[in-house]
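In structure tokens, one chain follows: the form predicted alone.
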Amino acid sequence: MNKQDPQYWDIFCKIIDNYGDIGVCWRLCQQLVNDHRIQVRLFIDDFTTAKKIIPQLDTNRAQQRIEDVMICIWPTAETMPAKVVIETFSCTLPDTYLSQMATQQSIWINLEYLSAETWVSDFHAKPSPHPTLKITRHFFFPGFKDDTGGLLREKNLITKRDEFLNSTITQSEFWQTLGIQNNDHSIKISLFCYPQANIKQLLLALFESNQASTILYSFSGTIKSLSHIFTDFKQLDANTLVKQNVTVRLVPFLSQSNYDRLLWACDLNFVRGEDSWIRAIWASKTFIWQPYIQTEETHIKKMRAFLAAYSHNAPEEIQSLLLNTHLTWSAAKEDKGDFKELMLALPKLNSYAKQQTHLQSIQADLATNLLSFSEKLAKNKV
């Protein structure tokens, strides 16, 4: 296939925060090919840990065409660059492939992390030309604002979301594929989270309530691996915690399509990185999210920075919750009340969501913005 087409893309990742890269990436590609019939090449450094996101993926073939998306390993001095070249999160492209996108006038954006940060405005779709070829790159910061590149949005996400939120049928289906009954009235909870979450204030501030609880634990260890967490549950089989009101269930690894289906189908959802937070935002439920650790408290900076820009319209008093809440659960003040109020305000919290979620269906998607913008700068090369 000619790999200067316009209609072929390369997509390079490089697998750092565990499946946070490739989950992002993997999403884009799918929604390149299945909502804008753009041809990709995903290249990919570590096979094993993306196995997790793509299951189909044979680890032994440097090659292969899963979803309609070619999936490689990172490239030769042989492979010639496609026309457009997406270096997700600075993620450094090979030489030899950089040489040759310079010759052949690829066009070159770097996406970026998603951030709310007031600066990202400013550095969205600014050029950055290479010091000693003759090609230029271009940053494209994701964002939640229209002046930025926007948030991953398949076409048909919502009207799917609503479809299963719609159906007592499929939502019983999908809770028994996790083990929980038809009738489990319990408050259902997704905890997907870094080792430094305060979980221990949130299960004190459980206990306090008169209301079970059931927890989605994602968690790829074992439950005697957890023992220091969740001291003194009572351990009902391979999979299962119980203390007092609350349950526990160690979630196995679920493809982003049952994730998604967590997220919606659970009360309030805790996240973290940036696929997830991105999925839970869509989920239009109460969620927490905790940043990627950094040092000097960056990751506090950009949690306030997001939290300024989703609550700004917000009542005071949810404003402030949902600040504390998240500066409990990313372990920068200790304090169960915060917990014990959030699950008090869940019903005005989750109607605030849908708000906030309607509002940034309006804006234009990720993968869209990224097409516009690739076939603008494809334009200014003519």
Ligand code: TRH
The other form holds:
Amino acid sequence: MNKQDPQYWDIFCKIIDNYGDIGVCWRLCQQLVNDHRIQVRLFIDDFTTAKKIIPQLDTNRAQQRIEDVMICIWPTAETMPAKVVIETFSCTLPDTYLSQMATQQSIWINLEYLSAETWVSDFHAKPSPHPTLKITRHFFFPGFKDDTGGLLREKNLITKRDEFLNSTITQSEFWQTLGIQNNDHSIKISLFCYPQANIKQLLLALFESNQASTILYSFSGTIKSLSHIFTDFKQLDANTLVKQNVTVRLVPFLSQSNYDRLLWACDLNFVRGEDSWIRAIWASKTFIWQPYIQTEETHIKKMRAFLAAYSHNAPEEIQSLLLNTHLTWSAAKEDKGDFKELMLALPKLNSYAKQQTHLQSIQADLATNLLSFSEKLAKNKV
Ligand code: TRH
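So the form predicted alone is up there; where is the form predicted in complex with ligand TRH?
Expanding to the full complex; the earlier chain stays at the top.
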């Protein structure tokens, strides 16, 4: 097949920090390949970090095919661009590659970060001509509304999630892989957060609860380094801490599919950044999102915008509970019993989460939207 065929796509991923950039890119590649039969090349600048998300990656090979995606190191001057080029998060394409794109008139789309802010709808799909080359970059914004690019969601995700949730056997097998036994009826809370998160307030609320809880904490450091957070906890084994009715289990970095299962299986999820946030939405359980920390409190504005959109049709008590717990978690708001209230309201919150997940899941997903956008650009219809 000719590289100028619109079925050939190149995707560029620069890893800034953490796992969100590669997490999003890897999901997008897989969805384009599996759900839309696109031939994808994924260029990554940092194989070592990427290996965390793509464990099969051989860091010594410049090019390799994994799950039908051709993974490559950053392109050289000889690399010929594909017909459709996705730059992710304004990662800057190599100069020679870009000049070649202009010569062969590739379609150039920049996939942006997810935000629920209202300006996203105005900027989505807008063109930005290159100042010197004869080529135009188009902005593609993920989002929660129909007039944005939508959210990443593979075709079979909701079915897979429901199969998992409808099978007690599969769930207990999964829990056993994390060392949780069948007779453990504690409330399960997954925890994936930045160091600034207000874990202490959460713990205080859990101690006061008359139910036992287990925190599944995604943390790769040593258990000893956590003594300032989990003060006076007793260490049961290399991965487990206990105090009163609260057990904390350190969870190793899971595969993306097992991390999904963890979110599906828990009663409450704490997520962060960009990709785990979206996956928490698909889990249809209550979640608290910690946005990636930015200067000038930009992340708090983003968080407020998301909560306004997410909870606009919820009863007022749910709206304020979600806002207060998010502010306590991420903006150091004084906890006035918010987390305690959150734990008590979980059944109500979980049914609201289910409703919201359903509303999002009937919208077109990001990969499908991206494909139809690229087709319109190819026909010059945008
Ligand atoms: O790792 P993050 O903090 O990534 C962040 C954000 O994307 C942020 O917007 C970006 O600017 C910054 O990186 C550079 O959080 P995020 O986005 O949730 O990405 C984590 C990825 O790791 C996601 O794909 C889920 C995956 N994951 C696993 O596969 N296994 C695990 O055990 C865990 C905890 C996560």
